[in-house]
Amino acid sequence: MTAMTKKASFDGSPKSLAGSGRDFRSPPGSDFHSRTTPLSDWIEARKRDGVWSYGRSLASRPGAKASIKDANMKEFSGLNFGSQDYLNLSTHPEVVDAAIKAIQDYGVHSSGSGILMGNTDISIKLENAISDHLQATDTQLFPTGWGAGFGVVSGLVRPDDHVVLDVFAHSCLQEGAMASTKNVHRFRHLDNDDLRRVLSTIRASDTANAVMVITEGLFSMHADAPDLRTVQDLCHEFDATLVVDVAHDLGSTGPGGTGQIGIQGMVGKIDIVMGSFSKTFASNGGFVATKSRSLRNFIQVFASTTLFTNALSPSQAAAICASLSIVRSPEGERLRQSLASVSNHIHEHLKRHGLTVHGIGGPIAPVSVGNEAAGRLVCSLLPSNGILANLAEYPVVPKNDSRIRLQMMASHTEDDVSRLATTLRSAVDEANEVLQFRPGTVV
């Protein structure tokens, strides 16, 4: 495919390709149903002028090729860069095999909390493994990756205590940190010489209190990764505990598995690790790995997000444990070669065709296709030309910087990327030319 199947053109209203959900976070009122209005018009907007990019349901499996619904309800198939199962475990007969069999000797739900009768043998075998994937001393399972972030920090961190992010870390850890302390900091994006700064700063004037520092295996929004040696250095010689959320990484990328921190020679080194298994490892849930029993028990007992929800359900335990094998052997290996040979062909062809892509490799990349109102025409352009991808706007993402998150799978081949580059080389390209003609939707 070298050209869009139509002229360029966008016959909606300005509105739809102006702002950002930023500008409606905030607004006044008593009335809530008065006040969210705005946005809900926004939205609505959008989604009229086929321009809303999200809402998106799968209508089949979340394979190299895969169909969806947008939030109208048009079904699209096509080649799919959108989901978040990097090595194809997701449909692999092993995992599904595991989890049915689950679901046939322990029913479909936990039944409790983690704490109260929730967890299974299942989920023992789970925590145990993920301990020695990560050389840790102890792992605690949470329902969720987001409440795994969460919990980690709002469980151990209390109001005196501070907490040190990358600027860019998840929600789940900035929203844990502001939930549990007003000393939160943030250190410009993999910048270690800030975070010295920072980390001396809050010493020179505390040193009774506890600090966090946060930072990630694998940027979701940017590919990049930090210096983890270096990192961890920092935090021991100002006595502070690094946590490393692995969501991305881990499974997908590194010997073994290991992600950034094996690649690093960083494993059983780290203080704690936090990840999640809704990207390579076939499930929902999160997990919490320590160096120390007990900072787990901590965490079991005060983290909310683990204490006060149900536990895995027994066949997502089982998919995850199914995956996590499959992960640490030789055919995990496979096809972790495969993912970088995808992603090698992604960032070669993604260049060759001028486009900005970021990031240092792995399951994701992202390309920057222009401002918000850019964004949202190229992402609109790509399903009807038999490509399926996710837009990140701002706040995600730096204003007027929107990028096409491109996640790869192991069975991508370099035909599909060939396509891929093609096709989103030309939406951009048509974006570009409808907005010449509708300067006033500039952003």
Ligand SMILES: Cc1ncc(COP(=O)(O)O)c(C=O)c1O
Given for the second form:
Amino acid sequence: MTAMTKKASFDGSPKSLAGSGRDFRSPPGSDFHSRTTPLSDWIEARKRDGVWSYGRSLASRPGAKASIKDANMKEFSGLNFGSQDYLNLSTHPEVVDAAIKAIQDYGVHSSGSGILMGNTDISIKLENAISDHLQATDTQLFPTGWGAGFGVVSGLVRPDDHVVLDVFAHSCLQEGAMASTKNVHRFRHLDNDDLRRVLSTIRASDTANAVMVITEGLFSMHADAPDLRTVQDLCHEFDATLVVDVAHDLGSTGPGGTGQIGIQGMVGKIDIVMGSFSKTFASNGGFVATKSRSLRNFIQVFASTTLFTNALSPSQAAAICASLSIVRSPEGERLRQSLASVSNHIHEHLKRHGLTVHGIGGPIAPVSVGNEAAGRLVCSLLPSNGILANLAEYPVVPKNDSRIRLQMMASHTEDDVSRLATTLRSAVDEANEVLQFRPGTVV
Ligand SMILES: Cc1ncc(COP(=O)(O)O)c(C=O)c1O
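Since the one above is the form predicted alone, can you give the form predicted together with the ligand too?
All chains and molecules follow, beginning with the one already shown.
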């Protein structure tokens, strides 16, 4: 095992290793300034103590090797397992050329919402290409993936309707549900028996209102997938409509880049597919695709995150179109194979080093590294040892189960993975050593 280049130590305040953002979420008081100060003090203390691993910025392209600046503007270079560019399309020459041509043809700005002349023929081509890819008939674009998730729920759901979500569904879907109705129900993660229980309870007392069921193709913090056929069958049985968020798996996995829907033989069979372009398709943006023209028209008119906001810029739409063409080509297949083998190497190497890596493979590998204090120390040790990666801590993941959320790219090599594994193992060991000598630092 490689020793860390610098011996770990922690001379900061115990408060920086304790607590979570949730402790500060609902402060009392009549004044926004004074009630936001405790969170701010906590963040600034963590920055001073070098254990605030958020607010890092890229100082290079988001490749397998990259440079970042941390929140204190200190620069680090190393192997990058923290960017969302799974097939490296954001720097692919064809994607870059398409974006430049769109800027030359249309300027840099969409200059309107999609319904008020903000679309161009590139966006229309993109809508048709997404429909074709998913065997849908109608696609609605959104300027962000978050807006697509929030919009598909809030555009369709009315106060007497019900939304039933996998407990770990993304914030855009959870917040869309809570903004739309009081009838928000959650089922245990991936548990279709629990989903059946929730649906039958709802339908036992309410057959008059609509029910929307929401899950994800590949869960972003757990890297696991539901049994989509069973979920869709349950929706039909209980007169509910299914929405599947394919932000992380579409393009990066599955036959022809069709993600979990393709892997599970469900292309063209899901009621509503919602996704983001920001993980594999080299741009901000999102979409909702369906076989129902009436659903699409309703969303276009009532989803405020597309109606009352400017459309994707022409260069974004062009970058996504070019990315989708690559995703569907033999080159896309080769890139997915490389990504899949990086993912296999990650699981093998990390397990060999005694680390717990979650999920079924694919572009995300969350690795458990201990409680919140351990997670913060591990994540702060990695950059100076040549590894750039992000920390997921409670409440995004369970309490006392902080995770380094590794995100892979097709261009990572097995050598990169081997170095990642030894460095991560050493960081976990050093963090544990530090914490042994600091009793009382952990809540
Ligand atoms: C599952 C899931 N859905 C939706 C989104 C939102 O997409 P975007 O970041 O492109 O707005 C994300 C991104 O964090 C996500 O992980």
